[in-house]
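Only one chain is given next, in structure tokens, and it is the form predicted on its own.
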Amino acid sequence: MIKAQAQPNIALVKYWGKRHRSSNLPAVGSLSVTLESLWTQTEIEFDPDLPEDLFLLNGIPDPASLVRVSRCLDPIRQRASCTHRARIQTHNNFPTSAGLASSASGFAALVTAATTALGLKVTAEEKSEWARGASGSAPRSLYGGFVELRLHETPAPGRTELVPLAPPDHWPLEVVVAITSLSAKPVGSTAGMDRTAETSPFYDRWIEAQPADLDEARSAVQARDFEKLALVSEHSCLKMHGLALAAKPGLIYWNGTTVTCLTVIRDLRARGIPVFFTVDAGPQVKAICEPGAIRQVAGVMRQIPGVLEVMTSRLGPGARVISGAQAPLMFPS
């Protein structure tokens, strides 16, 4: 039985659609920061006399998720050879399902600690492969600190190269985590990608600028640029969010206290304070501060009326096994 954690990591620079649906291969790179006070935890255990895989969501079982799990689960069976049947448990200390990168902390959790409880000596490409058939953003919660996921086109298009940027002593920022609601979305990320890039007339033009955007952003975390990475990732939050308004219908992901915090925030920053925000696709919103200001950032948000909690993290590691000894190679791999 091993244990893994890992962190949510929120992208400043965003993908939002699918290049290719069956392979879950984004249409875009993005650069994310991975934090370091959300977590989550998974537990596995590979048990012969299962029928069938079980998976438990902070203690509940949730057979909705469990075909997504099993999915994600198949192609790491399939290189250590194992045919059991898993059993899985999952526990998240921040909302789930609620913009806070759920899905791609419990997908890089859960690669983690399969490979490792199946004794497998894989390279980090292949983890970043089966972490991304199951969420698209989970790779990058493989890495802590500053990580980017580029999309190559060649060799062969449909390529992805996971960068890990720099440590989160590099420049070590922190987050101010507003929560405005503790409701599932009501149209999930991928449902929404997939409307957007069908519906949306602003799409094709998101696709060309993003390389610029990834330049910038990544020029701005090596020269710790604050003002610089502050526009590059509100305008891509911006943008990301203006596709999504203007699909057919148009998906609005905010509430009325994530408008109030983005203008709260920007006013801060007007006022000599260094901190920026983004915004995944949800409510929730994220102020990045300088070392430094996250107090006055964070009493500041508490304020704002329609804040059910606040939140504060540094920048934090990557995915990493917990507990549990290394199973023996009970498989060839």
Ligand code: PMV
The other form holds:
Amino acid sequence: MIKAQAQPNIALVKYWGKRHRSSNLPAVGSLSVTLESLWTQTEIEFDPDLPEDLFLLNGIPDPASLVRVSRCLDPIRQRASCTHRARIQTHNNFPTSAGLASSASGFAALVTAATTALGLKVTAEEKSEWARGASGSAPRSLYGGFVELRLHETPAPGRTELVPLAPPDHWPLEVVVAITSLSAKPVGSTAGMDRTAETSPFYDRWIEAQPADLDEARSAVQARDFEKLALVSEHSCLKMHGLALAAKPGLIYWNGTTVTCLTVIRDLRARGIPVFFTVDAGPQVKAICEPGAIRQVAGVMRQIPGVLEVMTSRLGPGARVISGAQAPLMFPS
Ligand code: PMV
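For comparison with the form predicted on its own, provide the form predicted in complex with the named molecule.
What follows is the entire complex, opening with the chain shown before.
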């Protein structure tokens, strides 16, 4: 039995759209920060007596997610020449499927636990590919701090490369997460991306402009230039939601409180408080702050009517095994 932990990551330059549906290849690169205090912990045990995979989420069997979990495990099993089914137990300390990147931390933890449990010596690239096959944002949670998932056009079109840009202590930004709804999102990100790619009139321009946004964000991170990172991150977020809003029928991931949070964060920044926002495919708002501003930002966010809960986090490490790593290896690599 191996237990691994991974934290969600928050994209500052968003990925939205898939180039290949079958391989889940993203249409664009992306850049994110990995959090510290929100986590997924996943325990896995391969069992020769188990007739099929068993998946429990927060202690409850979750047959709806089981297919995706088994599909993620299959190539890992194949690589280890293992045919055993697995018992998988996952716990999240934050709401699942509500725009808080639970699939990213979930699949990063699953790949980390499974490869260790099977005794596989694998490269970071292999792990990244297995995580990406399940969720386009999951590879980024394999690393801590600032992470880029690059999409190569040449020499190998359609290959991704996971690049750890800087560790958390390079620039110890902090994140306030404002929960504005606990309902699962009405349209999942894969369906939302497909609809956007097929029907949004802005989709082609989004793809073209992504490399410039990535260059801008990467150089802002390297130079610890907060204003530059704020501008490109808010731009990427609003652009992604703009595309989705323009799909047919339009995808509205926000609620009224989401919009209020965005205007409040903009007001804070106009008053000199170093904070900017980003929002993923859901109504929750993430406020990214310079170290030192978090108490004030969290205090203000808590007062916004409709904000149900506020969580705070520093930037954290990547996915790792937290117990059972000394267990005997069942399958030599
Ligand atoms: O990882 P997926 O396939 O659930 O998609 C995530 C998409 C966004 O969170 C909206 C953006 C991103 O890059 O994380």
